[in-house]
Amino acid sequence: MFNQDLIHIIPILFLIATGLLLMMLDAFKVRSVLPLIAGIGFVGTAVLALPLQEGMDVQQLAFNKMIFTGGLASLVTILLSVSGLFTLFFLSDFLKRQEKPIYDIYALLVFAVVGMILLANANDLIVTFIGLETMSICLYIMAALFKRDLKSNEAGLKYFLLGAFATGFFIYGIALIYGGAGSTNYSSMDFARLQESGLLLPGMGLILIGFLFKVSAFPFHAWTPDVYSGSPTPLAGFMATGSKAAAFIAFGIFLNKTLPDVVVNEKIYNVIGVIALLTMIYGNVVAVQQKSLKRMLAYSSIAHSGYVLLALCAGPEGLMAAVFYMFIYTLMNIGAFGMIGMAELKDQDADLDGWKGLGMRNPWFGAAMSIFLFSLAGIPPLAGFMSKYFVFISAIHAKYTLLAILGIITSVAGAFYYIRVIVSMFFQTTEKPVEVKTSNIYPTIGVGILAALLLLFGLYPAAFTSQLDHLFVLADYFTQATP
């Protein structure tokens, strides 16, 4: 049985081995191949996670029902590996142009994805906590990567202190749930005992705070703009996508595993719905006022968190919509942050004023950036439109029609600050223009692939959603995963 469990987690073991290899190569100063090895690790993990053998498309539980493997868990593993892989396309070029060759970042990136996979595929609150902390420790270091940069130091310190504070809430919530339910495993919890103990609402509330911090939802969002603007730009894109995707999926599983048989589920979903609405409004309103593109995308990411939270209120259908949304959001946001990094040599290069006329001076750059921004705004026929459609339709099916309508209104209003950047690039001029300079071809390749994928999934979303539907039916995520 133990050997069978090891076979089920081969993708995670392969990624851990890749991280250890990167550390060894860095220690022996064999550094030129580190990005390549990390890329091979992410691709290999995604390939190993594919359901290539018969029966692998059925989700299973391994290690005493503590972690999901196969089926939908495999798709989630692939999604998170993709976030790490596309970050690599921009990272090495950015560090080279900044003249800051920090080679241990590649091992950190790999181990962060390991934590994300554990977090997103956990069926036990202890594994959830281990994955959360593995991911978070790597992200704290990433935020403070530039040790001599005051903004980077500030980003790392704020993220660490506030993250540690949120972790305290999370672990205390786990303790209360364990005290009431007699187990931290979703498959073994005694929900009737938990409700009778009076610890359900306090425990759920504390765990809710921990998750809301990780996804930067209002009012636990304060760290987001400073951390994203102070972190190395490609890594800020990674933080805004991979870490949020893992946290949202883990949050969705937690809600669907612990609430179906509990009377108070409607109250908790209503609270999450209100938080989603406030998050959508706040993120979009404040993003309009930003002149820095990185801070604009940071507040934009808060708004997008609100959309995904709204989907999670819709139960299993909402979680499926959230998975699709976070996959598309990963593609467009890593692309947007990556392109800002391609034009950034100093902090001022991320200001909107310097981007005036950039689309006319560099048409391919302007066109590609426009694709990412239009997709973030939810303009058809790009994939961002379809991802928002699935989120709002799932909310309507769950009878959150008013929240869905208000969400659509905030999304339409939020399109203003994305389109403003496009207008600046093609219809305005400046005396201090920003120029795009790359040290190799990999960022251009990454931009091309990401833009093509957004067009593909916008025109043919069934290429992803049909597989997602199939795996959700087989997984039966919320009642009877195969032990």
Second form
Amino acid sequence: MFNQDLIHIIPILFLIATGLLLMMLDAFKVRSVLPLIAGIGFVGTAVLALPLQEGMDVQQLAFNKMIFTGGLASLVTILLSVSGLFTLFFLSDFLKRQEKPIYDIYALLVFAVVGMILLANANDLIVTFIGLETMSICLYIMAALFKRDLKSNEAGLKYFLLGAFATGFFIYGIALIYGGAGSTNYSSMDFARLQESGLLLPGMGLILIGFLFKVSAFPFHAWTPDVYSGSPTPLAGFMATGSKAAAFIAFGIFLNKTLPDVVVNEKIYNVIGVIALLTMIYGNVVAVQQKSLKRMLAYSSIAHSGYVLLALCAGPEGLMAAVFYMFIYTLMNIGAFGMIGMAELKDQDADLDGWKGLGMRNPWFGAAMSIFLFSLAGIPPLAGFMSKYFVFISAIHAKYTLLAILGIITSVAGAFYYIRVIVSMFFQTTEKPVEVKTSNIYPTIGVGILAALLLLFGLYPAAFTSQLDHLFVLADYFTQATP
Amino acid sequence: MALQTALFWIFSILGIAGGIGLVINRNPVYSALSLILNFFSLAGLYLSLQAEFLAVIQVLVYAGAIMVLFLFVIMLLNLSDEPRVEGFDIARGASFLLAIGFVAEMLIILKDVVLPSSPEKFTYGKVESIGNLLMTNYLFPFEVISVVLVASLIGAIVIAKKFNY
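Now show me the form predicted together with its partner chain, since the one above was the form predicted on its own.
Whole complex next, starting from this chain.
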């Protein structure tokens, strides 16, 4: 039985071993291979998570029902490894051009992904909490990585203080839920007792605050722009995608496991729906006013959180839509942040003015960036459109039609600021243009793969969705939802 | 039973007093010392709930290790009194109101909470039973916590390391 448990968590064990190996290699000053080893770690984790073995394809629980493995959990593991892998493509080149040879970051990146996998696959609030903390601690360090850069310091400190505060809310919520339900494990919670005790609403409210902070939903979003614009650019992309994906999936699992068994679930779904709407409106409206590209993408990531929250209102179907959305969002946003990093000079903020005419001087760069931006805007035939389609269709199935319509309107309005960047790149000129000078080939390869994936997902969605259903035994969810 | 109730009130009042002292003192050293008072009274409360292990850990780890570190840092940095905040602005007023509202809301909800009565014989607090649980039911979280520790260790080194970029 115990051996079986170990086999189930092999992807996580492999990634932890990679992280330890990276630490050791750094200590013995074997530094040039670190990005490569981290990359092998991520690829290996994704491959091990594939349902190659008998019985790995169905979702099940391991270690006394502490953690999900197989099925959807495998898909999530692959998603998070992919976000780490593509961050790597941009990271080593970015650090070299900024003349900041920091090598500890590779081990931190790997441990952050370990935390995310634990967070997203947890079936017990204690494991959720451990995953959340592993991930958050690594992210705080990433934000504060450039020690002589005031903006990076500000980002790290802000993220750490606010994050620690949100963690306080989260753990207090867990304590109240535990007090009422008699267990932290979703499989053995006593929901009738939880409801009777009156601890359901305060506990749930506090846990919601913790999750909403991590996904930067509207009233808890204030840290997002400062942290993303102060962090090293490829790592900001990692924060915006991987950490949000993990938090959203944990949030969705939490809602799906607890809400069906309680009477007040309608109220809680309505609260999340309203927050989703406010987040979409706020993110899109404020993003329009931004001059700095990183701040613009930070507000756009707030808006995207709104769409995923809308999906979470829609129950199990919405969770699937949210997973797919975060998958596509990870591909396009890491690409967009990575390309901003590619055009960033030492110690300079990426400003929209400098990008004017960049697409004419460097057509391939312009074309790839346009693919990412069009996809973020949700314009067909790119993958971003498919992911938005899944989200809105799941909201409509759950009778949140009005919210879905308002979401579509904000999404169309939000297309403005993505397209403005494309217009600047191709149709305007400037006195002080930025140049794209990468120090190695990896960022170009990364951009190429990401752009190709977005095009393929967008053009042939059915081919991929049926594969997803088949590989991860998702009850034909994606096949049915594909238009 | 009367003794237990009396101890509960003593430790609760001491704990709350420590918490208030932590917030209102202008001198960081006094604040830290108030926090130690708060930790000790919490340990007392744990003891009266028969959670001996938790009480010992509370004193050893929090009141012992963490607070000594706090005090060292405060004294090394040679912090002076916190400046008194002058005037009033809307943001501070709004956050004050929000905090008051939040506390009031929690109090109103928690007033009506009906907790299930505790079992007659409570045995979870002993070192033995905690060790048992950690090695059986909670084996997985117990082991993966080491990842958090390693990650924060690397983080502390990255932040503290001497380099100029």
